[in-house]
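One chain follows as structure tokens, the form predicted on its own.
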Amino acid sequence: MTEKSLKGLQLDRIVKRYKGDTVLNGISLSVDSGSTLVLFGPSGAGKTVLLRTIAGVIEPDSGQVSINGQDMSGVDPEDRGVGMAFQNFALFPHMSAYKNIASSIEVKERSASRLDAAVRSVAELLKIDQVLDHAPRALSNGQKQRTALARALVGSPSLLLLDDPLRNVDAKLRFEMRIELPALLAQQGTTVVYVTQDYKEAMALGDTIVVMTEGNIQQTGTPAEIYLSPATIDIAKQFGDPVINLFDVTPQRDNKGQYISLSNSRIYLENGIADLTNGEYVLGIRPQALRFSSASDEESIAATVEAVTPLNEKTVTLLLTAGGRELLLSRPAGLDDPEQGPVHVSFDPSAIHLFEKDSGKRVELINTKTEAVA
């Protein structure tokens, strides 16, 4: 274990039980100190029972949290150094914006002056200044989302916890803090540990993003490897706007190799592939890694246009394959990019995904290409 990760967060084999059922299942993990993590996953996962057992609310049946380096066992919440904020705001409503930002120091900070500093200095920081003498019922939920940010922010503290903090605000709100978080989280220096069911919140957000499902830890990578290797099915689904397509298949082996049947063409497996044959998989493509292309392409497959979607930033067509299976593809908007009739697409083959059918655990592919059939 390195310096810099006794100074984060460990989790050792952390289970929380409630009659009978688990919902933590041995839960194992580490953020280095100064980075991101966001647990990612549905609701019931164990996401939020997991950020209140780091935070002492909860006692975990068995297992060891360890803040910078410290066993945290049998420490009170309000000694772990742990800030935290959650999905609803939880403000004092008789208290405004200044006494509920200071409230979270004011038995521990002495100095009115050094605390009064504090509670400006954070509040000038998320732009909530204006408002300190406010209300909760005066604010907007931004506002609201921001003190309630604040509160966990002004103690410095080594550890922050926030559970989803972003889920009840408005759509412009969510997009400018997933921009602004990562630099504010950065400038105080603290480790995180972040909770949401947005995908697009954990890509924008995570240094590194751990993908729960019934309490278990599904997968662990940084934002690019989730998404270019995602380990199961599931969690290919989960990451990606439009969904990944995804077609049953049966691998088959000719002469050049093992290769996969898609629209009248072969994709063949090569390079060290296990054999496969007889065997059942879904194959996946992203939507992305789909273009138009030309019948003399050697790598394209036919398809016919179903419907166009205009989606601002992006446009979204539905094809089907010869074989008649439903086919998305995206692009950025304003292409001449043909809107009915037969086509051709093509992709890059190193960007195919494919899962065993039964487990829906990934197959690592090592190389592919695409032969058309005569």
Contents of the next structure:
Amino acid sequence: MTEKSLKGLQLDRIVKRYKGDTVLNGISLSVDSGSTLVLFGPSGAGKTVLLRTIAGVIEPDSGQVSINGQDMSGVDPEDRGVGMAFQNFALFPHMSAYKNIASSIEVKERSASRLDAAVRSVAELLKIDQVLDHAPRALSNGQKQRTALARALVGSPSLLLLDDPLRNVDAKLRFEMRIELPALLAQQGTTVVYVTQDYKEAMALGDTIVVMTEGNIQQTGTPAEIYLSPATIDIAKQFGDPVINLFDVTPQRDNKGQYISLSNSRIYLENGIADLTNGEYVLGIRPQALRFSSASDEESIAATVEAVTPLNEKTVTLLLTAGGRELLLSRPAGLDDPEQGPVHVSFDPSAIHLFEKDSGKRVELINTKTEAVA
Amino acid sequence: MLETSPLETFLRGVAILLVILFFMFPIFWIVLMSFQTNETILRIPPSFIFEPTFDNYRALITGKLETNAASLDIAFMRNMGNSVLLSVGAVLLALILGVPAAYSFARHKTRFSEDIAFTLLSFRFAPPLLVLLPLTIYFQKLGLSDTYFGLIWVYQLICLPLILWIVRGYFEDISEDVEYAYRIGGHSWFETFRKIAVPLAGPGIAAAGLLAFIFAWNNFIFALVLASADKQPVTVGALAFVTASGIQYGQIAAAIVLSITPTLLLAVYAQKYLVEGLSLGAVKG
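Mind pulling up the form predicted together with its partner chain next to the form predicted on its own we just looked at?
In what comes next, the whole complex appears, and the chain from above leads the way.
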């Protein structure tokens, strides 16, 4: 295998069933050596089972796991050379933090002094060197989480599996770790598979994000790709805060082409794409893509302000259009926003998303533009 | 909790006292009996006032029973030794076999594991006497009757299901992630069992072991049928006090006191584990 095609991790059609329920439905993916892949999805999507399959503690019914180009079929978890941190920390309650960390390398590191040095250096890196002699029950949640992370990192594994490690820690620590972790992981130079249900974590940490639901991969892409071109309505809803505005629409056709009617403007969809006329679709506009505009702007949508929620760094305004549709608009804080009464909003037509209503699948649009109704 | 009135506290105390009296009186009476001669025990009406004597204990420990008619040899101390040997041996064997089996039932569920576990439990349903007759014949053919090993083997009918079922619940309570974490850390499954599962299930194993010990110690019927005089435990040995010249109540009482002492001490010592252990197993969802 050449250097160029070396994959830190490769999964080939992994299938896992439990009593007739398909938990993993033929998952294939690959992670470049040294990069971070985030598995994102709701609970029950199969993320944790997939991670355990990679670690070797769960046997897949079929499919192949390769780590650094080597087939892992029949290789016991202790021989795979991976590090793993668990959502519930999974510390050994009858061992001190030091022993917990040391347990990961005590088998292969015969030299007591090198083992000690390795444990202390990773503990220092994670700022838990003061509590190494404490039992897990004497540690705070943050310290437990760092101990679990230290245990996964200490052996410098070539593949690091992190199962939602920030799930059970408080918001402040989660925020800190979200900043610290990427640097830490880059420093280690390991291939990382990171499971999370938090889209911000996914965006902050992932070189690639894999969105899973019900044992299937919905979309694979960079954080920007997932955010800017979500493959389904669900993904569009999960990535972004406040949540994307969605409307049921039925495209029509006039002499200029296909259009979607929104208040007093028409959004024309470039000819050359499939005929959407009279089908049922869902239009999505991110709250960040909307802006207040003046009434003189002919393409703008008339609406009234229903509620304003200042969120420190941004202000979210709930609007009601003349047609009775609710719209969320998000702007950076500190701007002079209308607090109430009638307003006009407009948006960049290229920022809209269109999905099929039944399947939820994305419809690729090209060259959308808005025009006021004459 | 609401404040309790002095009256309520008093009534509660009386109620507890009554319960303790009800359950503890027979034991208390036996302890009193063990310090009396047959004559004072059998007088009517019975009385708490008597001149204590250590004759009963002396007879048991020296092995010489002096009655009005003759001097009898009694093998009580040997019976005690047998009881200790049989119970400890049976519990150790049951732990060696039962703990790994319990782990297997808890962690590696296969199609028939539930059925096998239930079958093992069902050994406790059958009346021992039903099993004993065929077993006696088998044991004679195999040369196992009247051997310590044979008895310890039969005692597994008592100890093994108990340990298996109690300890299994404990293993199931341990988070699988903890074991996974240890394996991913480079340890074999056996190391994981030894260093993680067994220590974490420790209180449960101790409680199950203690309970099995008590059941084994109190067993009567297996040893009665399968062992000859020199291999019999105290439970069977106590029969020897029913002599031709009468029933030796004093010695029986002393024998009871001596024979409940080891289990009592063990239970007091391990009480914390026993209560914690058994109730933990019970509330498992």
